[in-house]
Amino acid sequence: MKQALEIKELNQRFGIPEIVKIVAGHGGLTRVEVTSRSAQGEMYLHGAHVTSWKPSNAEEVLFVSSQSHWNDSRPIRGGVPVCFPWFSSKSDDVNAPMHGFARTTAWQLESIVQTGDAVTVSMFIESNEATKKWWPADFRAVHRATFGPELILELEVVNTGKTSFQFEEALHSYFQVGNIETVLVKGLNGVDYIDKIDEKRTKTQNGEIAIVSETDRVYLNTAAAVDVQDPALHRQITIAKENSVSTVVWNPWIQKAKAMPDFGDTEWPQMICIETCNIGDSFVELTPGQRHQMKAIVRVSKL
């Protein structure tokens, strides 16, 4: 009846008739919908979670696991998960949340705008006393998707603290394929990157990227875009960036897929990660007051 009530409330100041609606998605958790002339699209209040880019004319863009945990407690699986303040383990805490505590933490919705057939929805995390838990800075984040045309994400961090802090981000970005081993990821020839897979090696790209085996690389000191070629659903995926100098490529393949309680075992083949972040080196500093704004801009084409 609780929830009922605050999705009610919810629509009455951010709903658009027949084009956006806040409704109990999977798992009961609150879901904004978007469906408009150039795209549907979904994002939970839960981690500010983007679960679903579907452009008009055109198949699913993002990829979810089937086997996804749809609770308040855990982070979906798939979509864009929102990692911050660090990314994989914190250095200093072995307890701490694996990609920090942003994606499994409740967002409150700031506004959702229409301009055009594009629909901006924007969700906002303050520190508090479970946030200083694990980490003590004073901060605001806002999470904006645009949902048209185009896919725009947007990960704003101010400090709003007398001190300042570090921290790092990632919109963990899965795109569904139509079959990995076919997939080639172009954009990063030349560019030196983290073998996470090879002992943390230091590598140089020689050429396009094939996925032939787990993947787990972290590329260096790149603002490029970087295009996904899928023949097998004839279409290719752009994600251009701003203000992010890493770029991760992921694959879990066969074992890592197994491993996993929250995804399917057979499911690999139909995604791949690609991360536009601030990680490890590239951390993101912000002196009190100072803001800082990370983009993605994702756009698919036929190929």
Second form
Amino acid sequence: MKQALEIKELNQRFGIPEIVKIVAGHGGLTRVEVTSRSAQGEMYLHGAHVTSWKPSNAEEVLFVSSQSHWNDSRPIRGGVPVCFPWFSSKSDDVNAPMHGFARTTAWQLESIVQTGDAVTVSMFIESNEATKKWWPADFRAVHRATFGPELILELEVVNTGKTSFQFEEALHSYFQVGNIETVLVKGLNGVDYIDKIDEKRTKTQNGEIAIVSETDRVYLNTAAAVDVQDPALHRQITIAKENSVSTVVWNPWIQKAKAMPDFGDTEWPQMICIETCNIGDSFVELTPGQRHQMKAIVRVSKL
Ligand code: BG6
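Would you mind generating the form predicted together with ligand BG6 now that we have the form predicted on its own?
Whole complex next, starting from this chain.
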């Protein structure tokens, strides 16, 4: 009843007739649904998590696991988890949530704006007692997702406190592919990477990436756009970025897929993560009042 009232209020404040509505989505979690002339999209308040983007006349671009949890204490498996303010495990606290607290926090709607055929949904979080339990910083973070002929994701962080802080961030995008074994990832030739499944050794990428086994790599000092060529679906997904210098490429392959309770055993051939990040030595530092914006711009073209 309470949630129904909240959803009614959100629709009154932010809904756009025929184009944007707010509903109870999977697991009853509050979801913004966009249906414009150029695209359809979905974004949850839980984690400010984008779970769907379907440009007109195209198939779904994002992958979401059929086994995903849909509750407010667990991250959604698929779409675009927002990892903040750390990536992977927290270096000084083994009990802290993997990939930061942002993806399991309830964000608030800030605005929904229609510009031409595209719609931008903005959600925010601010530091409070719960965030300070894990991380002492005073901050405001906004995730803006523009659903249009391109999917534009922008994560903005502002230091609202009196001391500097450092953080890591990732737009951990899961893309739907037809068959991972025929996918080629282009754009990272010659770039150094940390191979997380080979004792974090640093290696250099030679040519395009073919995924032939479990792959978990942090590409370093790269601002390059990445192309995911997918002959099975006859399409190419291009992920361009701004103010991001790390890119993660991840596919769990067979054993890891089986080990993850919220991921289907046979789903690994249907997805690849290309993550727009600033992580590890490429963390971001903000002095009081300073802001940082990281952007991922996703396009699809025929192959
Ligand atoms: C990737 C990491 O970004 O996320 C992997 O590089 C990790 O090491 C994967 O396994 C999934 O993480 P999680 O917390 O969503 O299971």
